[in-house]
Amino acid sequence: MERVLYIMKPIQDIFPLLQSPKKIFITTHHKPDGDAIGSMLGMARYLTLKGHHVTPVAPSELPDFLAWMPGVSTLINYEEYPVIAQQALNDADLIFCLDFNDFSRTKHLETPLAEATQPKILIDHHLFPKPVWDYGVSLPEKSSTCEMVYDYINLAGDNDIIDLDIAACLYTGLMTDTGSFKFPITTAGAHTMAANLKRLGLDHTRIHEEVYDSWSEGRMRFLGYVLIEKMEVFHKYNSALIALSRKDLSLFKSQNGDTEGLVNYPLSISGIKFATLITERQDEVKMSFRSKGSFDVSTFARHYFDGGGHYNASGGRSKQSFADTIAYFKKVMFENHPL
């Protein structure tokens, strides 16, 4: 059988399609983080200022620490309002997909997106995008999808359109996906973007406080419980594991987003180069992987846990039970640990 080479048309090829007002549907991945919501709302605000009718749809509820973001009131939660979201998808002229590389990452939106016939545009920085988009750009070397939206606006010659609302959205994703600018993916370009947004009058301190310094008392106590009771450290293997059952999550009445960032804590331990968070959800077991240095968690996630992502930050999932997932993870971790 002859192999067909998939070629996604360059992102700039959509510029002619946007010369007249369009109905635009924008979405991102399930359980959205700062980069997902920031890129989606930043792009939505930009396209609205360009005269388009834009409907941003999140596949699920967003974390509480992102509820302050400009434009968040325009978001439709697909899980809460599927009929309204589906109608917006049906009515759209164009579909923008931000910060995910596979329709399955949207969970319940997977089939509606796959069946939609409108042109689909990808802006993403994860490895190995599936061949399902008509136009787009995928650059794993970029710090965040928010940086790529910023680049898109510049490519369109619309840098002067960026206002403080767009700036706040894009800075949020830049800040969170770079770990407040400490991860290796943080390039000179990321710092240049931050500097340019600051020149607009961006209040970066407020954004940092909203994201990182607005915890509930319950979340703080939950963190203490997790670090004392649920973290296993394997010094021999330069690795650490946090495993949270549904019961663990209920002890402190954990809210959406309360597990955000937990996987990074073990990496602060001297010698630990690989950290994993396993979380028991209603219908599957979710996994987050982080590493320092040369241990490739993207390959690890893809090979063992139907996942992927970035070299030092990836995710996965398991259809096994919570206990069996932990046992299997330990087995493959012992066999594939960082040196």
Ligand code: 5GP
Contents of the next structure:
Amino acid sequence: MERVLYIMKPIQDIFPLLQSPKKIFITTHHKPDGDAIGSMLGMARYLTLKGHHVTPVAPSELPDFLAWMPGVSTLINYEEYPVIAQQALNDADLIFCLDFNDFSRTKHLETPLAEATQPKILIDHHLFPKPVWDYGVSLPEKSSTCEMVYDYINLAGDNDIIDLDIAACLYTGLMTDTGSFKFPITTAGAHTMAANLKRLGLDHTRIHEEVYDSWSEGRMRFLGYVLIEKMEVFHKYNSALIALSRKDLSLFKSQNGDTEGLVNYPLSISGIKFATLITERQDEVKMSFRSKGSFDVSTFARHYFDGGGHYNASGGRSKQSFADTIAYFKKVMFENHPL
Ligand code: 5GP
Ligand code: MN
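What I would like now is the form predicted in complex with guanosine-5'-monophosphate (5GP), since the data block earlier showed the form predicted alone; can you produce it?
The next block holds the full complex; its first chain is the one shown before.
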């Protein structure tokens, strides 16, 4: 059988389609983070200012530390309002997909997106995009989808449309996906973007405080509990594991978003280059992987845990029980770990 070569048309090919007002559906991945919500709301506001009718749909609830973001009141949570979200999808002329590259990352939206016949546009920086988009840009070397939305607006010649709300949205994802400008993915271009947003008057301190310094007391105590009771460090394998059961998550009345960033803590231990967080959720066991240096957690996630992501930050899932997942993880980690 002949192989059909998949070619996604370049993103600028949609500019002619956007000459007249369009109905646009924008979405992102399940359990959205700062880059997901920032890129979606930044893009939504930009397209709205260009005269389009835009509906941003998040596949699930956003974490509390993003509740301040400009435009959150326009967001529809698919899990809460599936009928309204589906109607917006049906009515749309164009579908923008931001910060994911596989429909399954949207969970409940997977089938609706797959069945939608309107042109689909991808803006994303994860490895290995699925061949399902008509137009788009996929650049794993970019720090964040927010940086790519910024590039898109510049490519469209609309730099002067960027206002403080768009700037706040795009800075949020740039900041969170670069680990506050510390990960190797933070290029000169990422800093230039931040500098340009600062020139507009961006209040970066406020954004940092909203995202990182707005913890509840319970979340802080939960972190203490996790680091003392739940973190296993395997110095021999340069690796560490935090595994949280549903019971652990209920102990401190943990809110949505309270596990955010936990996986990074073990990487601050000298010699630890691979950190894993396993969380027992209602319907599955979720994994988060982070690494420092040359250990490729994207391949690890894809190979063993039906996942993927970036070289130094990836995720996956397991259909096994919580206990079996931990045992399986340890087995494969003992065989595949950074040297
Ligand atoms: P997190 O650990 O924060 O959930 O995810 C880390 C990175 O891996 C994010 O960029 C996220 O989009 C990606 N990721 C998380 N879970 C999955 C998954 O199940 N499949 C794939 N392909 N990517 C994932
Ligand atoms: Mn991202």
